[in-house]
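Heads up, the chain below is alone and in the form predicted alone; it's given as structure tokens.
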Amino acid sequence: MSEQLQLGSVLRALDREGYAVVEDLLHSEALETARAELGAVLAKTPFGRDEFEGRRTKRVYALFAKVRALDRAATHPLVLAVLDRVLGHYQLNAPAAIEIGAGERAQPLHTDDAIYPLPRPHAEVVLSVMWPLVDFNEANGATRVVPGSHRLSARPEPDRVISVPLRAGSALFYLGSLWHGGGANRTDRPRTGVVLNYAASWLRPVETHLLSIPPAQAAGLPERLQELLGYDVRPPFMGYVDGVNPKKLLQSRANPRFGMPSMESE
């Protein structure tokens, strides 16, 4: 399927159901690299602190400060094309690797945009992409969704919930207004995936990326990823630093005042 047809298919499914699945977006080599890099980090990551995070679930925050294997997933052309159409101007919001451990209970149903005090219905302000690093199925905790619930003003009935099976390397797109949650893991192995959550750039992101990925580290990242992490302005000038685009601070020479590049040459 051509990229344009694929884009149209995703947008129609998002509008109709609130979610869309695209298979085989990450090839096997990229999956192996992501598993290896995240495996080392997850080995040192504690379990969650409450029922929402999951008492037997590990979550890797500050993701792009710790691994490089997901840079291309975050900036995948299809992902960006969908975001362009759904959110317009956007940034990474709350990206995390999630390892649902054996015996974990189902996560409470929720919407990702609930963090923002906006009355429903409203224009979409959040979109997430789940990248499974292993096959997801109902037994091991596949993401659960309520199809069409992005159009509801109240919590949906639990009998409308379905599990979304996914092959490793596929992508699950879902709107921030869709009711969803991680499934229960009834197997003896963990279920690992990465959720890249994006929000409209006029909103404060859930994670403060400018601290978790400071300028010295961000300067070495691909430019589009820098922008998605907040080193950019929302046109015309929201988010400037000392009157200039923060991206320019990463591109110029060192300035002790910022601990980052100087603007004196501009």
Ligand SMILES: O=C(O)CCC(=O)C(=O)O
Contents of the next structure:
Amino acid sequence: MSEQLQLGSVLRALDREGYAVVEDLLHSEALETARAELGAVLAKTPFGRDEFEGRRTKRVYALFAKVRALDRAATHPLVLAVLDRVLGHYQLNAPAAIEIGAGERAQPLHTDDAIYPLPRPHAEVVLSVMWPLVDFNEANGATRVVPGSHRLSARPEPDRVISVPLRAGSALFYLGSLWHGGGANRTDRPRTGVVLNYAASWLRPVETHLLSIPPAQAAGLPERLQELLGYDVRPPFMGYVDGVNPKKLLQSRANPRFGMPSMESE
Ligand SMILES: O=C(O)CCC(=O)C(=O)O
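Complement to the form predicted alone: the form predicted together with the named molecule:
Everything in the complex follows now, all chains and molecules, and the chain you saw is the first one.
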């Protein structure tokens, strides 16, 4: 399918159902690298602290400070094209790897935009993309969604929930207003995925990326990823630093304000 057709079909599904699945977006080599890089981080990551995080679930926050294998997924052309249409100008919001452990219960249903006190229904301000690193199915905790619930003003009836099976390498797009949650894992193996969640850039992102990935580290990242982490202004000038686009300051490696080595001291 051409990129234009793929984009159209994702946008139509998002509008109708609130979610869309696209197969084969990450090839096996990229998946292998992501599993290896994340595996090392997950091994040192504690379980969740409450029912929402999941007491048998591990979450890797500050993801782009810890792994490089997801840089491409975060800036995948189809993802950015969908975001351009749904959110306009946006940044990463709450990206996290989520490993639902054996025996975990289903996560409470929620909407990702509930953190913002906007009365429903409202224009979309959040979009999430779940990247499964292993196959997701009903038994191991595939993401559950309530189709069409992005249009509801009240919590949906629980009997409308469905589980969305996903093959590793595919992507599940869902609107911030869609009711969804992680599934219960009734197998003896972890269900590992990465959710890259983006918000309109006029909102405060859930994670403070400018501290999670400070300037000295961000300076080495691809420019589009820097922008998505908030090293950018929302036009015309929301987010400036001392009157300047933070991206420009990041590029000026000699700027002592960012604790980066000056050319003279290198
Ligand atoms: O792990 C999943 O499938 C979904 C997780 C989720 O919705 C969340 O943590 O906000």
